[in-house]
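What follows is a single chain, given as structure tokens, in the form predicted alone.
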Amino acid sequence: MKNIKVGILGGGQLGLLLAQAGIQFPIFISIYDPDPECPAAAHTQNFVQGKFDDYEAILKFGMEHEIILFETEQVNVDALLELQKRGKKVASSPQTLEWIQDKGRQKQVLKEAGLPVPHFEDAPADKIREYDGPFPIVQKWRTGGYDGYGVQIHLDKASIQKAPEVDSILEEKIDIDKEIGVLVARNEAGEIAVYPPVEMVFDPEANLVDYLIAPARIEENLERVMKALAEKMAEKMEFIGIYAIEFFIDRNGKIFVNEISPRPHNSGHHTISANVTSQYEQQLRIVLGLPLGSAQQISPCVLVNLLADQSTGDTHYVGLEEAYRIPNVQYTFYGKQTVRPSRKMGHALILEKTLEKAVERMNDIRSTLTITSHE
């Protein structure tokens, strides 16, 4: 195998970790991102600045590489489809990205495939404030949402009358017991690898994943059902690449598919050390035409997102030396130069023999390390 040129659209933490995984392969990696100070910029062999919606710029960038990966869904899919037509390998497949980008279309595709999704209805921008119940109801923007942005819960008529007038779907509010993430990988040969489910615990104020527990604390039958659903989706929808599937389990044990991300995902950071093959290595194996690696988990773990405090300004780490004294913890900082309230600045992976001990270590980290603008 010669050194292959791989271009990554997106230089956030996912792009950074993809580039890091690329070190073990005979490839040359370039990063494309609007921000010259993005986390991956300082760690790439070639950085190109450009907007994610710029068709011509993405086309030019892609034509200079044999393989194009993306770490954000907010990228010009028409450019990706054109690159694919011109013989470039693009992952995960732009055909799935095309319908996943629109939450309304995504939900409809999943429903038509016979997958369990919450009840939803289309809500055009000029009609959304006319909705008359039942409540509560969840408004999700069809496009442009990420990390909780573009999602709003309306408890009553007064709330919906102040709703953002954006093309949306209105979805029934599930009485959620657990939110579960499952990574599934499929290559062009039809091989499939499904990773053990992880349990995601959300910060209610920041509306972000606070920490995740792997493996998820769920009954074996629920795990089997979710892994089977993930495999069914990968086969039926002809996934090529790594996909993250988010499930809801309600208080009665019923499973719903919430959404799909056609790329490496924040819920899979732990796979770097806790699984035989990380999600990032798996994505590169797929596009390089190599066999899939094992998705087996080799250690229980807790992964905690390291969020900035509520200040804004230049980044400072308070308590860093003490944090590194805590045993069985691996820190990954994303190199973001500035903080803003609840910004993701890194993560800590805690590897222990028991989940209970890992949670104890997490609490030690929280009481020790602060990421702030204050010196």
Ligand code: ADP
Contents of the next structure:
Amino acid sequence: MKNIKVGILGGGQLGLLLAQAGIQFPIFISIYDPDPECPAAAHTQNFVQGKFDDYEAILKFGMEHEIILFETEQVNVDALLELQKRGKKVASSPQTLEWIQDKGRQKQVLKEAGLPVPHFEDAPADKIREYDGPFPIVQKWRTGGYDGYGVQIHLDKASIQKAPEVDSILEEKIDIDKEIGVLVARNEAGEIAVYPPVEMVFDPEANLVDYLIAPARIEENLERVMKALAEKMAEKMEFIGIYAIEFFIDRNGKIFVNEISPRPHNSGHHTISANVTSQYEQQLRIVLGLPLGSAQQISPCVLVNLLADQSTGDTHYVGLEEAYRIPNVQYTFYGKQTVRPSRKMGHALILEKTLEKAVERMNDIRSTLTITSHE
Ligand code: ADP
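Could you please show the structure of the form predicted in complex with the named molecule, as a counterpart to the form predicted alone just displayed?
All chains and molecules follow, beginning with the one already shown.
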């Protein structure tokens, strides 16, 4: 194999960690991002500034590389499809990206594939305020939402009468007991690797994942069903690359598929140290035409997001020395120069034999380390 040029669209934390996994292969990585101060830019010699919706710029960047990966779903799909047509390898499959960018279309595809999705209906912008029940109901913008932005629960008619007039879907509200992430990888030879389910615990105020527990604390039969669904999806929908599937388990133990991300995912950061093959390494193996690695988990873990406090300004880390004294913890910082309220600044991976111990260490980190604009 000669030294292959790999271009990554997106230089956020996922692009950074994907680039880091690049050292496991004889490849040469470049990063493309609108922001020259993005987390990955500081760690790459080859940075190209460009917008994610710029067809021509992405085409040009792609043509300079043999392989193109993306870490965000907001990239211009037509450019990716054109690059594929011109013989470039693109992962995860841009064909999937095409239908997941619109939440309405995504839900429809999942439903037609026979997957258990919550009941939903289309609600065009000019009709949404006419919805007459039942309540509660979840409004999701078809496009333009991220990290919970663009998702709103309406409890009654008065609320929906003030709903944002945006093309949306209205979805049955699930009485969620647990939110679970399952990573699945599939290569061109049809090999599939499914990672053990991860439990995502949300911070309701910041509307972000607060911490993850892997493996998830769920009954074995639920784990089996979710892994089988992930495998079925990968096969039926001809996934090529790494995919994250988000599931809900309701209080009666019923499983729903919420959404798919055709890329490495925040719910898979722990795989760098807690699994034999990280999600990033797996993605590179797939595009390089190499065999899949094992998805087996080698240590239980908790992964906690390190959020900024409520201040705004230049970043300061307070209590760092004490934080590094806490055993069995690996920190990752995204190198963000400024803080905003609850901004994600990094994460800590806690590897412990028991989850109880890991949760204890997480609380130690929280009471020790503050990321703030105050010195
Ligand atoms: P995003 O892609 O912006 O993260 P999601 O579809 O994942 O949007 O929704 C964000 C959060 O809203 C979910 O993690 C979940 O907590 C909640 N949510 C989404 N859909 C439903 C639903 N049908 N019922 C109850 N809660 C939901």
